[in-house]
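As a starting point, one isolated chain is supplied in C-alpha cells, in the form predicted alone.
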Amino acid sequence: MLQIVENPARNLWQTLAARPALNLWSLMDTVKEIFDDVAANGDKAVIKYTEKYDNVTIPNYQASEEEINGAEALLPEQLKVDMLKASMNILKFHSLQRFETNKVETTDGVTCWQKALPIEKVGLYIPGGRAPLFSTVMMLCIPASVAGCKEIILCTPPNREGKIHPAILFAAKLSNVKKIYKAGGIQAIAAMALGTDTVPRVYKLFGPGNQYVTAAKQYASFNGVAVDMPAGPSEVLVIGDETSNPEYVAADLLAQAEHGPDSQSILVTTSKMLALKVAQAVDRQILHLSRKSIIDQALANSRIVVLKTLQQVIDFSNLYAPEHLIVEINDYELLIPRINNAASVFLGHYTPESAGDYASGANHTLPTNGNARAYSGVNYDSFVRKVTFQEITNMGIKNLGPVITTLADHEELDAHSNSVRIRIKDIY
C-alpha cells in the first residue's frame, strides 16, 4: 500500500517532496569517452555504441525515404486516424503561440522592436526501450514545423532488427520530418551536437531520455550546444479533497508510475478518508496493468500525503514545483490564482495527465524535478529566438544622444559617448 504521511511538520516537506536521486556527475566519464570518440571518428562511433549498447549493426543507420514512406501501410487505421485528430490539436495550440511584432517608438525617432526567427538546425530525441514513444515524436517536430525551423533531425534507438517503430515514422512524416537516424543513448546527443558526416550539426537539442541521455544533453551545453530544459524522470501531484473520486486518483497515480522505475506520484490532500481510498484502489488497479513490476518500484518512491487545509495543500505544491499538477476537486477554479509553481495542470474530475500525454493539443515535454520554478515546457517559443532591432533618425539621435553620452560618461566609456558625440556634431 502507498505510504500516507499525515500532517508532517514544515520543516519534513522538502524531504518528502524530494525525487529519487540521480547523480549524472558519476555518468560524465562515460559521456565524455564517447563524445571525444564521436568528435574523432564520427559515423563509426556511434555505430559502434550502437551496436554495443543496442545490439544491432547498421553500418547505414540514415532511415530511407522507403522506409518512412512504408511505415503508415504497417499500422492500424485507427492508430493513424487518431494520431492524425492528436496531431492537428497539437498543431493549433502551437501555431496560436506564434509571436507577433510590434514596433515602439521609444523616443521621438527611436524605434525598437523584436522579431521571432527560427532556430535554423534543431535535433529531437526520441527514447525507445520501453514504448514506441511517438508521441513525443508529434510533440516536438509539430512545434519544430510551425516555428519554421529549416532543419530538424530525428534521432531514436533502433530494435533489435536495425528498424525504428512504425508509429515513429509515420509521426515524423506527419511534420514531414525526413531526416531521421536510428541511433539512441549518448552517442546520439554527441552525433547532433558534434555533427558527423551523416548527422548534420543542430544548435539546439530537445526531447527526454534515461539519465546517459539527460547526462549527454547536459555536457553537449558545456560545448555550446542548446538544450531545451533540465529533465529527469518523469512525476505528477495530485490535489485531492473529499469531493475526489478515489478512483480516478488511483488511476491517474498508476499512470505515471508505469513511466519507469524512477517515477514518483504524490497525492496531497485534506481527506484522510480519500488517503484511505485511494491507497486501496491503487493495490486493486494494479492487479490489471501489465506493467506492474515497473509501477511498483515507482511506487516505492511514492506517497500520500495528508494536510490540514487546503492552503497548505497548495503551498506544498508550489514547493514541490510538479511536472504534472492534477486539480481533481469540485472547485478547482479557487485554485487556479494561488498555482505558481507547476509545468502542466489538469483541472477538475474529467482531465486526466493523459488527455496532454496524447490529444488535447498542450505540449508533454515537461520540466521535472522542480525545475518548473524557472522552466516551461516546450512550446513555439523554444524553437524561436527573438531578435531586437532598433532604428535611429537623426533627430532620434539628437533627442536620445545626450542621455547616451551622459551615462556612458558616468561608466567611464569615452568611446561610446564619442560614438554619439560624432555623429551628432555631423547633424549640427
The other form holds:
There are 2 protein chains.
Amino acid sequence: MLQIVENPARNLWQTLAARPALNLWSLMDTVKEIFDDVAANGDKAVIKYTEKYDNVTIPNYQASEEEINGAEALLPEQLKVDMLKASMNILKFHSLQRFETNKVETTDGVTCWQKALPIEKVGLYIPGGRAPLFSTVMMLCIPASVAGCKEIILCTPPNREGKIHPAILFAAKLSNVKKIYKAGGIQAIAAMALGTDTVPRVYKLFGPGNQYVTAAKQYASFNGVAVDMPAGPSEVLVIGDETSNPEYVAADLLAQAEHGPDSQSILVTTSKMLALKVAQAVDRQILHLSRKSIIDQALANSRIVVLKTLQQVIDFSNLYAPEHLIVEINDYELLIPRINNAASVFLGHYTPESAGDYASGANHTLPTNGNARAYSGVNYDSFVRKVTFQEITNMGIKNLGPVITTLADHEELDAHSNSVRIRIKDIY
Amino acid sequence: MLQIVENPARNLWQTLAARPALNLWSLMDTVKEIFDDVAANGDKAVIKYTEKYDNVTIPNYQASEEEINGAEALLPEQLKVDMLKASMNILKFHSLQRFETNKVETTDGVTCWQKALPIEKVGLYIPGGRAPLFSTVMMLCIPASVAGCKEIILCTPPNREGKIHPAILFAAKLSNVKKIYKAGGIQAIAAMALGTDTVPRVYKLFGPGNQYVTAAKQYASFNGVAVDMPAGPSEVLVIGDETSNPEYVAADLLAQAEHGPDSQSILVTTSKMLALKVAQAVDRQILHLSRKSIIDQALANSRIVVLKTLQQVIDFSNLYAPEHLIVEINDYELLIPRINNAASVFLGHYTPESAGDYASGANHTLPTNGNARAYSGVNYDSFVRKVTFQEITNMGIKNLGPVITTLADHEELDAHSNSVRIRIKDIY
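Having seen the form predicted alone, can you show the form predicted together with another copy of the chain?
Let us now look at the entire complex, which starts with that chain.
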C-alpha cells in the first residue's frame, strides 16, 4: 500500500520532496570515449556502437524514403485518424505561441525590437523501448516545424531487425520530417552533435532518453551544442482535498507510475479520508493493469502526504516543483495564482495527465527532478532565438551618444566612446 | 595592419570564421575540487579561495546596507544621471518583452494556455577587472526585476581592499537588488549553485566571466542549476560596402577589440576600397586609444574578408553567427530578412555596437563563439518559465478521451488509458 505521511514537520519536507538520486558525472568517461570515437571515425563508429548496444548491424542507417512512405500502410486506420487529431491540437497550441515583433523607440531616434528566428538545424532524439514513443515524435516535430527549423534530424534506436516502428516514421512524416536515422544512445547524440558523413551536425538537441543519453546531451552542451533541458525520470504531484474523486486520483498516480520503475507519484492532500481511499483504490486498480511490476517499483518511491491547509499543500508542491501538477479539487482556480514551480499544470477533476501526454495540444517534453524551478517545457520558444535588432538615426545617436560616452568612459573603454564621438562630430 | 583576405574559396570560409579555441574540459578537475570544498565547508571555503585568488581576507563577505546605500555619494553626478537614462531604456525594452497569456480551445471543452512565471531565485555574476562593469549589472538586474524574480543574488570579486566599486553597488540598487556578495571566480559560482550559510542557493546563473567562471557555470548545470548561455570572448562582424564610412567601421572594429586580447573583429565587405581604407583608419585611430596593447593582440585574431556579392557577405555572416552584427550599409533593410544567425544586430551608419553595450535598451549579455546559432541573448524570457496550463471539462474529456486512449493503447500504456476511461464512464 502507498505510504501515507501525516503532517510532517517543515524540516522533513525537503526529504519527502526528494527524487531518487542520479549521478551522471560517473558516466562522462564512457560518453567522452564514444564522442571521441565518433569524432575520429564518424559513421563507422556509430555503426559499431549500434552493433554493440542494439545488437544489429546496419551499414546504411538512414531510413529510406520507401520505409518512411511505406509506414502509413502498416498502421491501423483508427490510430492514424487519432494521431492526426492529436497533431492538430498540438499544432493549434504551438502555433498560438508564435512570436510577434513589437518595436519600441526608447529614445528619440533609437528603435529596438526582437525577431524570432528559427534554429536552422535541430536534432530530435526518440528513445527506444518495448512500445514506439510516437507521441514524443509529434511533441518535438510539430513545434520544430511551426518554428520553421530548416533541417530537422531524428534519431531513434533500431529494433533487432534493424527497423524503426512505422508509427514513429508516420508521426515524423506528418510534420514532413524525413531525415531519420537508426541510431540510439550516446552514439546518436554524438553523431548529431559532431556530424558524420551520414548525419548532419545540429545546433540544438531535444528529447528524452536514459541516463546515457542525458549525460551525452550534457557533454554535447560543453562542445557548443545547445540542449532542451536536463532529462530525468518522470513524476507527478496531485493536489487533492475532500472534493477529489479518489478513483480518478488513484488512476492518475498509477498512470505516472507505469512510465518506469524510477517514476514518482506524489499525492498531497488536506484530507486524511482521501489519502486512505486513494491508497485503497490504487491497490484495487493496479490488479487490472498490464505494467503491474513496473508500477509496484515506482510506487515504492511514491507517497501520500497529508497536510493541514491548502496553503501548506501548495507550499509543498512549489518546493517539489513537479513536472506534472494535477489540481483535482473543486476550487482549483484559487490555487492558480499561488503556483510558482511546476512545468505543466492540469486543472480540475476531468483533466488527467494523459490528456497532455497525448492530445490536448500541450507539450509533454517537460523538465523533471525539480528543474521546473528554472526550465520551461519544450515549446515554440525552444526552437527559435529571439534576436535583437536596433536602428539608430543620426539624430538618435546625437541624443543618446552622450549617455553612451559617459558610461563607456567610466568603464575605461575609450574605443567605445570613440565609436560614438566619431559619428556625433559629423552631425550638425 | 589588419589582414585582408580577398575572395577566399568557400571551402576556406570555415577556417576564416574560426574563433580562438577554448578548452573548458581541462579545467573541470579544478572546478570540481572547489565545488566539493564549498559543498563541504561552505563559507569557510569561499573565504579561503577569495584569499587565494583575490588576495584579500573578508570574513563577512556580504556587502552591508551601509556600503550599498553609501555608494551613491561616491559617484559623480553625470554618471548617475546617465546610468539612470540608460536604465530607463533597458527597462522600456525589456518591459515590452513581457509575456501575455493567450488561451486556446483546441477541442470543445479542452483549453490550453501558457503563463510566464518568474524564476524565484537567480544568481548574477559580474566579473572583476580594472574598471567596474556596472553596465552588466544593469543588463542583468533590470530584466530580472521586470520578470519579478523574488530573490536576486549578485556576486562580484572584491578589490585588494575588500571592496566593491560604488558604481556596481549603485547599479544594483537602481533595481532594488540588495543581496550582494564579495566573491568571484569558481567559488562564487559554487556558492550560488550550492548555497552556503551566507549565500542563498539559486536556480539559474547569469553573467559573463573568464574561462574558470564559464567552466564553473557548465559544471553547475550538471548539478541542477540552469545557466543563461555558454560564455566566451566577445566578437563583432561588420558588414560593409562602398556606401560604408571607413572611419565609423574602423572605430567599431576597435571598440570590439579593446574588450580583451582574445576578442575578434571581422569586417566582411564587397568593397576592396573600403577594406583598404578601414585598415588604414584602424592604424590611425588606434594611436589615440588607451588600450592599444590589448587592441593589438585582438587585431591579430581579426581580419577583413572581401567577397564578391552581398549575398556571399550575408552567407559568411550567417556561417560565423556573430554575437554582434553591424550592418553599416545604405541598403541594410534588404539584408534583414536574410540574417539567420546573429545575437544582436545593429542597423545603419549611426548604430554603433556601443549603443547596445550601454544605453539603447537592448541587452549586451549575448552568446558568443557561434552559439548565436542556438541561443538567444539574455532577455525577459531568460528570467521566466512558460508554464503550461490545461483545463478540461467533463464534455471535453468525453470529446478527446477516445483519441487519448487510442494513442496510449498503442504505446502500451494502459494505466494512461485507464485514467481517461475511469472518468468517461461517469459522464452521461
